[in-house]
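This document starts with one chain, in the form predicted alone, laid out as structure tokens.
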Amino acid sequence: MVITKAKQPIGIFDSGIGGISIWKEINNLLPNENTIYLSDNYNAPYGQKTKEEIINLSIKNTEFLISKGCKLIVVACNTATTNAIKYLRDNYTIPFIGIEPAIKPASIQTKTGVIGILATKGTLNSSLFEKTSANIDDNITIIEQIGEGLVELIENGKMHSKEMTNLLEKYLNPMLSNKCDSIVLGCTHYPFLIPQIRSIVGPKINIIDSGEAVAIQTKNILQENNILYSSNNNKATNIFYSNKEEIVMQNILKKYKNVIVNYSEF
């Protein structure tokens, strides 16, 4: 039984192509597991509809990856986690794992004091970021950035346009002067920016995502369920679904062997 429930894939969503990024870090740490990546990217992006709204779409994303036979699923969303996941877990026995802004470690790393938040509209809001920054030491100063624009870019296969480079100067330029050292990206779209975001703020700004941290604690839940698949004659099948164009997503996972992208209307 345990053996059968250990290959059944995890389940991944976001509302869009944004926890790819996740994905990766999971794919990297775990080669062996089977995934199912769920990218809403008709409803993109989450960080501006209504906590009602974004608990409804995370609840069809999660019947989907559900339907699928997934053992475990990953909230990819920063915006979905904050707002949405207390209910998934309140009302689903499958295990979760949400992703909010590395607030902590960044508080933890400055020189200077500063540190700076470029999220969604719908996670700086939110109740759970409100109680996590609350808890960061009161000689921190915390800039917070809504990244509005960023999101649609990307979805759109704009990451290295005029466009995004005007918006990311006028997000990131006023942390800079505030004399910020760290930069947290609180959306699983802009670690995609990167490249990008280091042009601007140079080799010494700290940018921090919550990647890493995800996958290890995706493993951590898999062993303490026992359903962490360690075969490693297993030949992983990742499934990406999209409810939109998905060129955009093909372009990023060109250079990944096993991945299926699928169009489904979910």
Second form
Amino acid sequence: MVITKAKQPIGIFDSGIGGISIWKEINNLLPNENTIYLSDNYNAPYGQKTKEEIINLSIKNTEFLISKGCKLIVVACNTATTNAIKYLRDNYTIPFIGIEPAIKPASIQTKTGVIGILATKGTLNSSLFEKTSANIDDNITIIEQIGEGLVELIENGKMHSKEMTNLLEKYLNPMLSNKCDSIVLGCTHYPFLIPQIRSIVGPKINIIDSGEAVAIQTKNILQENNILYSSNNNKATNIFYSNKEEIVMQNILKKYKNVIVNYSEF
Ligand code: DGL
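Okay, that was the form predicted alone. Show me the form predicted in complex with ligand DGL next.
The complete assembly is shown below, putting the previous chain first.
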């Protein structure tokens, strides 16, 4: 029955804690929804892997979330979305929501005509990203930058380190000197770095991430499928699974109630 299905959790996966930036937006917009989050940090980072490896890991994550009864899956990872979402949609009946770098909105908002994108190698090299960027107005210059090392530092609890500042300066300063006025965060780990990015780029640069848009899309698709959990009485349960270290995850989540963090092999 539809009511029972609506109670089932939304599944969310990422290579690590990055997708928590998406979970936060979903939890904010849909606080009654139960969620199950999978952090595949044993296999992180995904950004350096081949398309085939990323598809195989995405299948494994999907199977785990389906085995937990999820009604919809949010692929809270640009790398997995751009490389594997087509495969997932073609092979499973459950609805999938993905996240892709927001270069289209950036190309509309830019005044200087130069936008920067920081993302993983896997995302920037994907055919889906290539297709999206080919549709951008020819007058717009896109500066692509692989954020090599950023995910590893975040996953290792070194978000606020000198190494992080050095890497961010190295990646962002060339964008600024080329008159870029909009920076697209093309990896779900990067919204955690916004305060540091802001202090490097200054107040005038538009920093664009797609977390809120993903939450809105999730709500729309739940509604369309008649599986939105609309009860106000639900004390939502949010279960987070990690297959390596849970400490960094626990730190990020400590201010949230109704959150359970578990270790699991998957
Ligand atoms: N959070 C990821 C993304 O959005 C994954 C990065 C990685 O594991 O390299 O692309």
